[in-house]
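What follows is one chain in structure tokens, specifically the form predicted on its own.
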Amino acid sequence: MEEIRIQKLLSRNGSFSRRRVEELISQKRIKVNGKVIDTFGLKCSPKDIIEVDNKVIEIDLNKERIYLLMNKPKNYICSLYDPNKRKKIIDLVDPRLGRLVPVGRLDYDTSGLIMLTNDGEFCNYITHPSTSPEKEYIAYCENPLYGDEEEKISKGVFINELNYLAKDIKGKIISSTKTNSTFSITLHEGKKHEVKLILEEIGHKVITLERIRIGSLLLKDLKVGQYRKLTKGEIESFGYKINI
């Protein structure tokens, strides 16, 4: 094989994401071949001795491509690791698939569908924002309606905690009550928490946040907390060629 970044090189081996090997890198926690890097445009292959933080990184380009989709319950983190012991997906998960990551995030107190793999290229594409998919929230919430809330979703929401403005957003309400409101909000690339903030801006707290859709994926009859290996067409299906 060529030699090729290194950010790519582990991406590929699913060990880290890109940008998590740059900031490695700018940790000097990262030796090739016995030497502290301290450069983003270092290239490597397979044969090369990779160390993070002096443990040596195996690189095996040649093994099976794992895709799964979960069911995330609420109150599980998608870190891999968390100082304050919370339950993370990753122990939902059965230990004999090796090592894999979340591709993307969704929060503590948030279910539905998460897709965690082995293959650092699909997690970066996934995540990135020309190629992020579509992705579909079921939000429960307070308040009941307004009655001008589908059409301020539509014409964008400046959420002032972030000072951004979220636009290109889907807004349809599913139901009213007298105290309560639930809505199906669509968007691409998600920021932290824009869901909720969205939905505050516009006064409704969310109470439950559920994700339903990633792309064509649906939750389906999916449990909580269980999950299934994606077919080779549902990866595919975001633009992403593989073989497996």
The other form holds:
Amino acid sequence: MEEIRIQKLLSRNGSFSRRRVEELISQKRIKVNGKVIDTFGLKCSPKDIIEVDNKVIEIDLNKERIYLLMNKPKNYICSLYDPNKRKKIIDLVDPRLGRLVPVGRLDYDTSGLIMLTNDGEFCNYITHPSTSPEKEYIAYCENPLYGDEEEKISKGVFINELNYLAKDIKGKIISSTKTNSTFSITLHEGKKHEVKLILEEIGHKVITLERIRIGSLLLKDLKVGQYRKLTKGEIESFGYKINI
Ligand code: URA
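Switch over from the form predicted on its own to the form predicted in complex with ligand URA, please.
Below is the whole assembly, all chains and molecules, this chain first.
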């Protein structure tokens, strides 16, 4: 196999995202053939011995690629490690599937669709702003409607906490009562807590949040806590090419 940049090799192997590899290089935690590396440009092949924190990384680019779609329960964390020992979505997955990583994140208290994979390139593709698919959320919120929510959302909402203008968002009113309102929010980006912060800016603190769609993938009959494998067609519906 031709040599490729170490970021790409480790990400293809499903070990780390490219960004994480760059962090590890900056922290001088990666060795290639016994030498600590300190540049981002080094090219390697699966024949090289790559170590992270002195542990050899097994490189197997031919292993079966796994792509799952899960209906994440509320009160489960997406991180693979949690110092507070909260329940993790990865623990809901059959360990025989090997090491998988979540594709993006949902908050601890958010439920709904999340993908998991051992294909680091897929993870990069889906989370990169230029190729990330549209995602739709249903948010049940505090306060009845003021009436101008859809218009405000379509104009873009400035999120003070992030010092960021969230734009290209679609907001639709689903229902409302004397005390609460429910919205569908559709966006491409996935800044931390973005949906909650957008709604809070327009006077609606989110009580519950569920992701009901990623691209054309819907929850359908996937029960909370369950997962299924994605089909080749579903994976390629994101514009990503795979060989499985
Ligand atoms: N936006 C949020 O606020 N929370 C999520 O979990 C996902 C998107």
